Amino acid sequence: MTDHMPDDLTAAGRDLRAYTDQLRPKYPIVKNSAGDWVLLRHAEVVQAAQNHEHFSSNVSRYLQIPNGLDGEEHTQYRAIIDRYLSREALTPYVTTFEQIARHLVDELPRGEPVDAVHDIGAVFAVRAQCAWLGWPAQLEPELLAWMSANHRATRSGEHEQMAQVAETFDAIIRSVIAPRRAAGDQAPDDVTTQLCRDRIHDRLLSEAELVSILRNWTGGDLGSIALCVGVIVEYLVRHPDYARRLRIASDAEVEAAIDEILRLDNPFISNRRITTCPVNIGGQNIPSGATVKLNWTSANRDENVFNHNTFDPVAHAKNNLVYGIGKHVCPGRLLATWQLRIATRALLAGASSLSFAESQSLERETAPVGGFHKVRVILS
């Protein structure tokens, strides 16, 4: 059963969680005004995400490693990337992330409004990612400015503006990798240098491949971490008893709680696929070459899977799609999980209480972005 709905990339001012909650029971698959097929239910989103042959991830004209690759090509690049994002590879950076989070929370004013998205989430994301990748701290203002510009471009939906912002970020990446490649053995021993020395098909990764990988690691993750921090803080302010419980919870309990908070309010709305042949999914026939959107936000709020969206981190963990599912599950899941847990712990430890600012404390994001644009809180 299908129906036409406004393009979910231009539904300005609409809370897409509430909108898809309304649509999903009656229209599990909808065709929007742009001609895209949007999957809203958990079952169909999982089915498409796991069917890599019929639903191709090669959807962009730009090189996107690894999320825009299919088949063996994806497997080969993913093997390189996974080495940098394994538990063993990331563990040495935990102490650094914790120091960054504590220092940031200590810097925040007490008794005055701060924005959890921009003042906490964005700054922590930039500092943590720079520390992990070995990028100079002097890049922080430039990266924060780029995040704001990227955010504006994404919200505008203007492809030319988004392309210009993307090129600006690629230039930042090239400014980091160029001196490392030129320095050879004298380059600093950090993750970015190690990646510059990595090989595929018996050759060094090209500049274009390096830019694509680092763009995926940073360009997307910086904004995602910031938005996630906003969602987490908003939930904890509304549930002070649960925030007090998390102060003494284990790392595993905190991580499970964060996953469940993000399931209920997932800032990362959707991914695209292209059908490689005619498919029937959810009783709907979709032609070959059609654009299909996997709406993670809607699937993660499917009332038939998540017991009418009660809060239950343990029971809902196995079906949680915050980081996707299938071969293209987010390679940075562990990194993001640890960074969000560390940031949350630092905030809870550094403030005896969190409350909303008195006026204009919350502003929700508009499509194609989820979560909150602004979460103004007071730390005491």
Second form
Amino acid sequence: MTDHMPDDLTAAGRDLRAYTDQLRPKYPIVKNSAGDWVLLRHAEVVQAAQNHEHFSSNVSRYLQIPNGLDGEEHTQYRAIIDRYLSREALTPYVTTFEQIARHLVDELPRGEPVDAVHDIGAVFAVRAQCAWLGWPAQLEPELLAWMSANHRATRSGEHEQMAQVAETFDAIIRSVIAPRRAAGDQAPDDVTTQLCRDRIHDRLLSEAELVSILRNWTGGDLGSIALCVGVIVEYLVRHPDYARRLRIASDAEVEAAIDEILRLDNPFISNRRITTCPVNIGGQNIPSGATVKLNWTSANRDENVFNHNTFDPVAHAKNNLVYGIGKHVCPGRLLATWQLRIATRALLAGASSLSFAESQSLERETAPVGGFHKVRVILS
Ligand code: HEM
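Please show me the structure of the same protein in the form predicted together with protoporphyrin IX containing FE (HEM), now that we have looked at it in the form predicted alone.
Whole complex next, starting from this chain.
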């Protein structure tokens, strides 16, 4: 508990997964150097994520739809968003995602190092997301450059740099909204146009609302998908027998395997909440107005819940928190799951074997980012 906490709680420069593994058995909740309360165990993370009254999601001064909203307002926007991410809405895009993945794997060089995070994950994420949203393929270099700048800004922790990167991204989004709004009935029939015509309270969504929604569907998620691909590839190279088994497994089995691989090494580390009143959680008193971090990565490795972190996709599925829990649970779960399954299958089908590059094959990310910065592999 806090009175026995170690002196140095600065996560900067550390591998967060290793660091929280070290802290969690002794400290269910820690207060970090920024003064945020970090929940490290499964029980408290689930409790806070499901207690929407005492743990508000209204943590930012920027408009964040739907993740920064609470209560009825959140429910109303969330209903709009869920329609675009349902099984029915996403099914027509599967063939396109498969073509993108196949083409990308075919293009990769054989016998020389390829970085699974940047050369596979990031490129696939950008192409798949552009295809889904109807964004022009010419945006690919701009979006990839933005992902790198965003990553650098996040790692630097500099607010000004982060604000600048956010502004660049908003400009990209406005560049796809404006022509659709101007074209009226002549606008292309795609997800972005449908969203531009969507309504809340009997009025069209405003530009600020559209930018916020599209930012949430792309901004963080491109990076998350890229990091997830890195984690999955690293696991498959380390477990060639399992990779061989997945080549002939059903889609459902591959998806369950991916969820479990990501549970053990969840690169999407945490989300924030703010307490609306004094709370007691895990025996810890936390004052009103405090920032609380739900550390999904740590909770997903709680040895008491996941049988000492053995690999067991079936047994661990019900407690897996990779996509969160509660009202804010990820609406993009199906899209992410399908994209990751499709990318994994394409890689397994397109390369008879995967091995680590001889030198500098792995570089882990450090706080506040999770997963790997680089996973250099050789396809043959
Ligand atoms: C592997 C990739 C992904 C991971 C690991 C992930 C994880 C998460 C998690 C843990 C949350 C809960 C946040 C919270 O409780 O505060 C969340 C929320 C959210 N995710 Fe994802 N996500 C991924 C991909 C996507 C994709 C592809 C989309 C959309 C295209 C998406 C859209 C969202 C949105 C809009 C929210 C906010 C939901 C709300 O506040 O009601 N995510 N995601």
